Amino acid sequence: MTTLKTMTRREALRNMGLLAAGSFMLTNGFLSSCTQRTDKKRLVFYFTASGNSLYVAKHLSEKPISIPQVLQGDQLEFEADEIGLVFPDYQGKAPSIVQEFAQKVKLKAKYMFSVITYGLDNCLVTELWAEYAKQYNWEFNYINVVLMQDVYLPMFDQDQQRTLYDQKDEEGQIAKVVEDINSRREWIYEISPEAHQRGEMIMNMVSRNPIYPARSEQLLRIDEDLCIGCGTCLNVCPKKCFSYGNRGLTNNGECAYCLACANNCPQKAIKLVNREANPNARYRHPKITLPEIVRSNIQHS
């Protein structure tokens, strides 16, 4: 007679983490949609470690393009009609990837376009991300943001924001940049006077507390006594700030700080070293998988 072992919670989630790795690999190949055709009429490039941005950007294309995914690769010259980018706001500032992507990457299109996905408030974002990009000779037709739940751990209770949602009419903001792009809207978010002296006071407050750059271990520390070693923090992060060793799972490196480790982590074992607003509430947008953020940003040796 054949006894059946029974898996527990603790080996489910592994398995889990394991399983979300493996989805990877049985993709169309590694950096499939980087290796597209570049004559198709639209290309759209992304960065998520919430799903947030991801989300947004399956809206403008079937095939959208990971950013951490290009930068790992060789094809660092696109052309199309279309090109667009969504990433999300980091205090009033593209992702420090993304920045990274506009200093190497190589883009040309007859309509360019910019969707960034924010929380409490989108600052200077626009108008910030419009200069910077034309350091790189970027030229940006349309740039629009979306309000989506605010992710920042250190500020904001995940359960509580939740609660926000349906206030926040996703759909109905996705559904106006879908149709703004489709028709090739030449418009750049507008800021308000109350609103650009407001995104000047955050920004300064930003400065005076910079984050970036910033080290992995200095930021985030492993909760030995939760983590049950899945895998899945190694394989969200963009960074690759996490690995395996004599010591077991540790964490080091330059941090973009996206939280993908924290929000996507089954067992909540990944902890922000300073304060946050609930520690025992994360984050993964509710129509995002964890196969599609590893997919998204699992790096490879």
Ligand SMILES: Cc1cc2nc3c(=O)[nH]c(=O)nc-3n(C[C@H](O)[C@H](O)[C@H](O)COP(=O)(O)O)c2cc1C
Given for the second form:
Amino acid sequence: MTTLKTMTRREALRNMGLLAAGSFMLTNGFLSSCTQRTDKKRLVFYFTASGNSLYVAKHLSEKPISIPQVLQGDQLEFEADEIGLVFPDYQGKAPSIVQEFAQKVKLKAKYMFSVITYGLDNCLVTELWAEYAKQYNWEFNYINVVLMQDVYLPMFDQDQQRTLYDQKDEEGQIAKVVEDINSRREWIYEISPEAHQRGEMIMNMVSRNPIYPARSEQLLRIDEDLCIGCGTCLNVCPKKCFSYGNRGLTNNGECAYCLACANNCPQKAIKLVNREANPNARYRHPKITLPEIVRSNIQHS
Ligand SMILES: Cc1cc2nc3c(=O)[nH]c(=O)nc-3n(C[C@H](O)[C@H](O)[C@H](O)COP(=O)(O)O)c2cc1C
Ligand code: SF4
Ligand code: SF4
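With the form predicted on its own in hand, show me what the form predicted in complex with this ligand looks like.
Below: every chain and molecule of the assembly, starting with the one above.
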């Protein structure tokens, strides 16, 4: 009896996940990512896990281009009048996926900009990003930051974070960034001497405890009592860390520590292995939908 019940559950998990992945690819993902490359004047590339950076990118382009989708395709050279990148700050650095994009993709534009979303303290991210990008001959005319909800689950309770929304004035910050970029402002976010000192201290701490590369199985666990086998985690993970096998849903791969899986699981079934601020509170930007996150991050093979 127990075996039959377990088998049925495994079957259901496998079938539902594959169906979900397939239908998202056909209806939302692959086709639309191909058609995104028609905007010649301004191209905006983005990476997002919980929607903040996509929300900003959508203010800068009608068809922002997903970095994980570009990395799966053949086109690795882009030229336009203006090229921008929008992505989150991960401990003062660009996410590993954005770093990979910088290593592989050639960009040519008269005006280059970056907008980095963050949740509490942007440390030295603008400076470190400008330096990092220079190695790949990317010289930015404009780099700015936008303070949004902090999705770093180890430290921040997402329900409590929501209460700070009004204080952060997300819309006001975005409007300013859009105005700057539309007028081709030349400016790199200035780090005050105090912020610099604090940033150096934090970056020293971070380099002793780097968050990536990480293994997903060391970072995350699936609560099987909560999981309904919907396949969302498979579809939003930009590193393909989830799969269905004989043992049901498994989580095992080189992880970007983006927390897209945990934040988008409808059951809140993905928990951090180590302490987290509130295992029952999760976040996706209120104006970004789950299919948009899937389209951004789904892996096709
Ligand atoms: C692994 C990780 C590290 C983060 N590190 C920082 C940080 O050092 N400083 C900060 O202000 N926000 C940090 N954040 C918060 C994100 O930068 C912020 O919530 C961002 O807007 C999320 O963007 P997204 O919704 O597009 O994924 C971190 C988030 C994650 C997942
Ligand atoms: S862990 Fe969450 S997202 Fe993944 S299959 Fe289970 S319920 Fe769906
Ligand atoms: S396993 Fe989760 S945290 Fe790791 S890359 Fe995939 S979605 Fe991001």
